[in-house]
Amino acid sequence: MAQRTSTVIAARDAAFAVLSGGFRLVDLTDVLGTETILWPGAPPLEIVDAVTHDAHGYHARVFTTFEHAGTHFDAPEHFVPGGADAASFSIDDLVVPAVVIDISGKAAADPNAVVEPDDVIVFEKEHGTIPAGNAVLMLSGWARRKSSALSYIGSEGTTDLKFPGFGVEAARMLVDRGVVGLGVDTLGIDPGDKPDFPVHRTVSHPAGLWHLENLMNLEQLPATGGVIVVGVPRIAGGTGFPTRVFAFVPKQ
């Protein structure tokens, strides 16, 4: 874990002084509520007003959700036993670089596509080998989907979803990169038809990876150059959490 600081640490220095030039920021972030599209038989979130300013001067609620709901954090403790928990995270393992994979073309035609090793060799040929610290987020403009539950998930029952996700040879490949992260703009990181989630179980948490899924509005980062902050909370034993998350970006 040491090691792979040094390397983020190392990753995220070089892209801020990308942005000494200035920045922007952008919300990669859903509103989470009880409108909030849920994965399919999780627990709906609920929220109790438990004082109210008319009772008792102030106001606050019980907020009860499922750890993966909305824009939210996978620990890998999410897939495998003894993995590192949410709480786990240094600061400098969630501000970190991040290279923005667009498959929008493909989703298009396919609910289910994924992001394949030539997918990542056409991005590394255009914009160079993804360096080790860095986060890979995939854009498929499924986010635009959200207005509609069915059209978002692509099914109304628990089984046969249909979204885009990574695909198990891309994600070793990304391994292997060194990336610390994966992210996605769908419900997953493993595509609607994989219900066996290879990537999360065989290869991303396994190698220590966390990811973010649920993100919003990532056709507007570029492709290399965005800082990600994952504000992910610090709860003991934590398999995810909803997340606020939101990216540096180079006004240039």
Contents of the next structure:
Protein chains: 2
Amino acid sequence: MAQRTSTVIAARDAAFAVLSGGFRLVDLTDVLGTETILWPGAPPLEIVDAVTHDAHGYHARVFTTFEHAGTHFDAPEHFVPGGADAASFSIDDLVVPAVVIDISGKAAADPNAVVEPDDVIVFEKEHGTIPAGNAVLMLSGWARRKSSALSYIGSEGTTDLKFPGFGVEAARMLVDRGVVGLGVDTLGIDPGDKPDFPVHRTVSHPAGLWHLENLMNLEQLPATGGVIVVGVPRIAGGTGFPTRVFAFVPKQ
Amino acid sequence: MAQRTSTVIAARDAAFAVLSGGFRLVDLTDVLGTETILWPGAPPLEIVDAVTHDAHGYHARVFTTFEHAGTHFDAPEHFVPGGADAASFSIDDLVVPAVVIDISGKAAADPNAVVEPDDVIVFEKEHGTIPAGNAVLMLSGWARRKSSALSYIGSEGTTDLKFPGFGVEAARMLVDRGVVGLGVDTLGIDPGDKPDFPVHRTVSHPAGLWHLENLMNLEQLPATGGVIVVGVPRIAGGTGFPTRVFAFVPKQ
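What's the form predicted in complex with another copy of the chain like, now that we've got the form predicted on its own?
Everything in the complex follows now, all chains and molecules, and the chain you saw is the first one.
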């Protein structure tokens, strides 16, 4: 990972040189609570008071969460036995430039739309080759659809899920570019109609990418020039974890 | 909070202007696992597999944690009924310049040593008045003492705790300066011999400061010039939560 980390640092430093002209922060994180739409069948959140203001003079809770709830991080261990866990990523691998590929047009017509090789090619014709050390974020517009599971994941059950993601051919192209992570504004980096998770498997091993799911506010990011911060807690053995994610965005 | 946020943004932008000369990142976060030393009597971590590589083809766990475990964030709600929760802080309130007050010398002689008004005065004589919009971090050297509860918190039971923190008079001075948060490399911002938590209470209301506990690597930060990122997940109603914290540090 050391070679990759030095590439990431170089890409990050180049991006911050641009940000030194002025930036704003954009929060990409949704609130996590008992109303959050989880993967169908996932264990629900449980929240129990340990001490209370009335009885003890202060308040603290015991919080039980599926590691993949809300805006969250996926570690390679999620799909690769013995893969890197949530605690093992250097902070230098978690502050990275990010490009945003907007497929919201075709996603409006097809809820299982994916980022395809042509989307990457069109993006690169306009913005140049996606540099090594970047993350790639898919903007589908799905973050506005959380009023119901039917709207956000296309189903009220555990089958017939529908939501956009990355296609496996485009994911392979991005691995070849040397990207370090993928992110989506939907429930998963694989689309709803791919229950075997081919993209999760393709990018987790051997490339060792991390992923971010259930992001929001991606429409506030530029196509290039943003830097995202992936604030995943250092959970020993974590296959993933709820995470604060935000972006530095150049001021116009 | 809007007035304070604009102060924080101005302070942050000034700090990033210096960082544009080059920076490195310093992780201030410890790994959180079943070996982590918790507040005595706090509910232990529980980690259960929900799905496994062998049975399901991928791995995910259900993670149960006290909200105040490991390197973590304290929200005002922890000590103030109806106070701001972990989800309610704008990202602009969580990326802030930080000064480091080093009391490791007197802490080596007294495990309940605290930051006193004189420590603030001596610091400000050398570095200037601590600006509004900054966080203040206490360096006691305690992060190296996690080999046992006896070493880190001075007790193997629930009483006679011993560890450094902030004193209430210094905390009041810092509130008057307009600081936005406090952090320590010990189990609590109040020292071990103050079980009534006067500093927690003083700074949580009405000033609404957040706190960070169980930080590490503070000896790698400069006295001034660093910017910390407080990546607390947006937990609805959270009195606190395990958090990734790191710093931008100017290159020398």
